[in-house]
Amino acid sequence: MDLREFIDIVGKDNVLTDKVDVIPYTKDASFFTGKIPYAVLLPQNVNQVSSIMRICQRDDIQVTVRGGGSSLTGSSILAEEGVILSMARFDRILETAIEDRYVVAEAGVKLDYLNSHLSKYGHFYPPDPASSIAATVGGSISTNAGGLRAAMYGATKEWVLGLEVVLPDGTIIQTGGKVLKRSIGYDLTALMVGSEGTLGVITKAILKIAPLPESYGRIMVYYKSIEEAGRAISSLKKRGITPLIAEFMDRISMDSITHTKGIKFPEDAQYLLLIDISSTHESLDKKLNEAAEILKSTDILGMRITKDPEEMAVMYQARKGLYSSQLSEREKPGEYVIIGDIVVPASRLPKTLSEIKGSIENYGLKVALFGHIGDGNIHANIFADVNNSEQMKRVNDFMMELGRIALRNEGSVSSEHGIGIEKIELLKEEYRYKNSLKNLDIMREIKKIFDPKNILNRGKMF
């Protein structure tokens, strides 16, 4: 490939060639492999992303953008060949405005730096993926994350305001705008929002923001039965409390935060709910009480109640770091952990949870089960050699299954981690479970019209 006009945009330095240097872009935090790009391009600008994608499109060039490369289902790596579009050069906060709850950032900026930033300034932006140290504000918006805050505030896409976004034939397009509503046809905004870089380059977004909680504690609560977890988040929505985060893991995954992080669990506990609830300073121990009291309406085998803010810190980032402290519990080095995530209803949650157990035991595979349950979403994580294709057979047999059981609790496939390569079936599986295959149709048309030689992560999603 003739490189010369890249170079001429973005510099020498910013288009990487040597293998050294592109090897790592073959892999995000999936168990994906993807093809070495011929080359690694690091605009610096919207105008130069802009001259790119003219190129691109020109020369039928396959582009895949990059942010943190944090994507668990193969979003960020290339399918087919082509050339990578970092967005690492994009890392600056453009606009603080506090009085009118906004922020403008670039599509590189990590979201854990964003909320540093914020915090100076008593506010945050909500959205809380277990990947935030390296999560990009574009990244995270192309995959709608979610997070650990999703239970109280939604995710990604109820924080986006407005967009700076580059299509594939180089146009530069703004959508949305700097005030919390308007009525101007289509809302291009959030037709952006998880689709996974497929139909334009993000570049720019204007982002809500929210307050700091003025004050909140930790409730931990064990049990042995995986039904009665479920039960109590269902228990905690029907008496009108939202926690500010809800977090669940099983025992492997209580084990892996042991042995990497040296925090001990009662030996007896099959299963841990960690509940924050957030108030003002005078009525959070009344809330607290509160949702305890729900709590112990269940069968529980203990409970902590703390607001302790090192104590609260540091069980916090080892649940955000949980996927990397479950590598301790691989049976052989060689094994990958595979992160299923579905969605379903809080009231579905102990039948959902049931079933789920029931699979892995039937597919003879080690999975751990953790997740946001306070939105109902379940993450699945299988231990499973690559190189084994009998024991991947049963893992992906696993995941149409995992799917299909949301499915039938009448939640989704796929909950915060997008579809990239991994979901590709489970997403036909979905629409057509629900009598509408046709929504695949519609949006195949889409993307034509966003980008009619199918030159933007060709090979995700369709």
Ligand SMILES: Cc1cc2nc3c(=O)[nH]c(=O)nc-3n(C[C@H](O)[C@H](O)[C@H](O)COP(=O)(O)OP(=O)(O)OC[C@H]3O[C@@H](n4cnc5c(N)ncnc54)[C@H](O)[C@@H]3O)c2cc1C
Given for the second form:
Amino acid sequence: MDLREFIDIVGKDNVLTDKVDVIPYTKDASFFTGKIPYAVLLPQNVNQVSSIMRICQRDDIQVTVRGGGSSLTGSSILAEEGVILSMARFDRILETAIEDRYVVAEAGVKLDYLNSHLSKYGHFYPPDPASSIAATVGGSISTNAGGLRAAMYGATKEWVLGLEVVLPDGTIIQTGGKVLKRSIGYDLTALMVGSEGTLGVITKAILKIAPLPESYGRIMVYYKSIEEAGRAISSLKKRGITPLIAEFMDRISMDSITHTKGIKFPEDAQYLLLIDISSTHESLDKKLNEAAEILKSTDILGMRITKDPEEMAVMYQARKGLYSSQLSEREKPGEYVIIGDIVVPASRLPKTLSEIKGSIENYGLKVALFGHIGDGNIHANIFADVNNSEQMKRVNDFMMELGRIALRNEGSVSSEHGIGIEKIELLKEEYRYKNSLKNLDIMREIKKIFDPKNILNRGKMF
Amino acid sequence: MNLLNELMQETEKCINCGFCESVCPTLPFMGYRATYGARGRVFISRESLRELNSTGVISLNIGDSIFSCLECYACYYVCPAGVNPGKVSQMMRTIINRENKNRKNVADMIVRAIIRRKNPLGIRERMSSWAADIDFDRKSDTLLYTGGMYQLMAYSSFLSRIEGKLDVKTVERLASILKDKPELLGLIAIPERRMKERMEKILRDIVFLLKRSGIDFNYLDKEEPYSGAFLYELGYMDEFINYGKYLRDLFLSRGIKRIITLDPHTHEALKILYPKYVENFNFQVYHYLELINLQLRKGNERFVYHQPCHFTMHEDFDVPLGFITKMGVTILPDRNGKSNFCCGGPAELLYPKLANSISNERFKQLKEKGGDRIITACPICFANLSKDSTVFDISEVIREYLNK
Ligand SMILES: Cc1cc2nc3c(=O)[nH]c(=O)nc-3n(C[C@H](O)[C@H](O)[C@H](O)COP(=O)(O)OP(=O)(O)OC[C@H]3O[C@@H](n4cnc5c(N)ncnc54)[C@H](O)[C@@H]3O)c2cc1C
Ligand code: SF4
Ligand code: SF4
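Switch from the form predicted alone, shown above, to the form predicted in complex with the named molecule and output its structure.
The complete assembly is shown below, putting the previous chain first.
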């Protein structure tokens, strides 16, 4: 491939071709391995991206955009031969408008960095995937990332006001803007959210921000039965209480935290619910008590309420680092923890959870259950040796079954990690189940309008 | 477990999440090329080890990626899988040094000077001029051991400035000539006068504080060898172990039982590393701040503390922080302790431009905290961060704050 034009655009140092420089881009956080890129391009401004895309479209060169490369579904590696467009050098926060409640950031800004900047102004950007240290503004928008706080604040899509996007032919467009609402036809900003780098390259985003909650407290409740834990959330919701955070984890997860962080849990507890309630200083106690009373009406084994910031921080970090704790439970290095990610309406949680439990037994796998239960999001983390084909077949079958359980319970096969390579079949399954395969046709047509030569992230999603 | 197996186990644990990459100081300053970040280092190490295991060779050019790691461990503290990319880099250097292909001449040059002349720049005899008029207790079984670290900074900052003006290839070519003639190295090792004076003052301040605390000690003057820390950091493990034996025998021959160290690198080598790798390396090792027991004034000055990475790595050595808090108001930078940001110093001799960019960034972070002075407790950090007159070594400030 002739790289001279790329070198003219971004400079020699920003066109990587040596094997040692390009092979790290064959992996993201999924268990897939991508094709070795012809080159990795590191542009720094929108005009450079535009010139690059124009050449790629002209010469039919496959492009996969890469943000933090923390995707769990193989969406940020090359499924077919081509180049990687790294957004790493788009690392600036351009504008912070507290009064108008927005921030403008380049696509490569990491979410934790953004929030550490906003905290100086008493504000924050709520989407907080557990990978927020590595996930970028562009990557999290492209996967519509969720997180712990989605229970109250919703997923990324609620927080994107506008975008700067480079289309495959090099055109630069601005979608949305700096106002909180508008009504101007099709919502192209929304269309870009969750598009997994298949429609355009996001270079800049205008994001809504919120004041940090004044105060909050935590209730930890233990259960013997999974249905009862599910029932607790639907009871809270029924009574109009929306927790700031509502997480759950099973015994395998609790044990992994005990092993890695030394935090102990009651021995008979099979499930833990971790619920944060936010409020003004004055009414926090009242709100916490209200929630506690509702939870007590379910069949609980024990409960702890705390407002101690240190105690809450320890447990928050333990929950955010739960995946890490589970990694340390792997029987051998090289074994993966493959993350199942489904969502159902809160009222369906008890039934869904018990169906998943049954299915785990059928497939004979070691699976840890936990998730952002506040918005009905369940993660089923499967311990698997990717080199063991028999076991991987069972893992794949279980993943399909997990998706079907979600669908039977009026949910979805992917809650927040996207489709990538991993869930192509599951996406079809969802629309087949809903008698809406036409949706996929519409998506393909939209893709054609944006990307007629199909150069962006080919082999993903459909 | 042998080195290869240990490394394979460590790198196979990695799940490629990129958490480490987000905190790795070398990544942004090497143009965000993944190979120069923590995740990339683990990845190319794993690939190289697999290749080495199956074919007996490493074909990738991994040298610059692995040698540009600062071994600051910021990556390790955030890794969800418990991988330590900094340690991986250190161990990979040993593989590289054994393999021969990706070796760095500058590293070889420093290592040979240490082995043959007991000093990274081959100038051991120049390390003791600061102590000319100090009375040491020649019979004491306690040794004040500088390892030449503070003194060397005057020379290394000069060298890195020259290197910074040359391209990496020229420096490597020069080093390939000099590595066989460590005695010539001394000819181009010219100290920066102001840095030399400052470092010598710091050493005298430390001696003053120890003596004021009633502690007697000996000093090896012109015979004082370097600690060998570089050998470990650059991955020359066989050489490191042999050097440790040499130090052990030297100390024993002088009847030394207790050793007082002054800087984090020497302290770590003597207190943690040699006892682990060298038989019968059993001295009582203290950092000088652990021994100082003096009344200090409390003031209103606001001190921004840059904690040296090597004070966090093996144990949380927070004695300096205790002193700072006693003297004034402590301000910690956003990245500190287990979310540290290195001063860039470890890259100074091999990658001076990288070191300079990182130290500029760190200096900016420290300045942004708006304190009156910046304090550190390591000669490498000090030399790399002293970009204006507000940067101090902790010993200087303690001396100022002594109750008269
Ligand atoms: C330990 C761990 C925990 C996680 N926890 C969560 C969680 O709690 N919630 C959650 O939602 N996800 C989670 N994830 C998944 C993942 O981190 C998120 O989806 C994240 O938002 C991806 O961001 P990224 O910058 O790493 O994107 P990448 O992985 O780089 O890319 C993801 C997709 O976005 C596209 N893309 C990236 N940048 C751009 C751009 N500028 N323009 C156009 N397309 C772009 C890519 O092509 C790719 O298709 C987790 C991952 C890990 C490893
Ligand atoms: S943080 Fe750990 S697991 Fe993640 S990429 Fe780095 S070394 Fe690998
Ligand atoms: S030790 Fe420091 S420089 Fe080396 S990989 Fe880790 S964070 Fe980067």
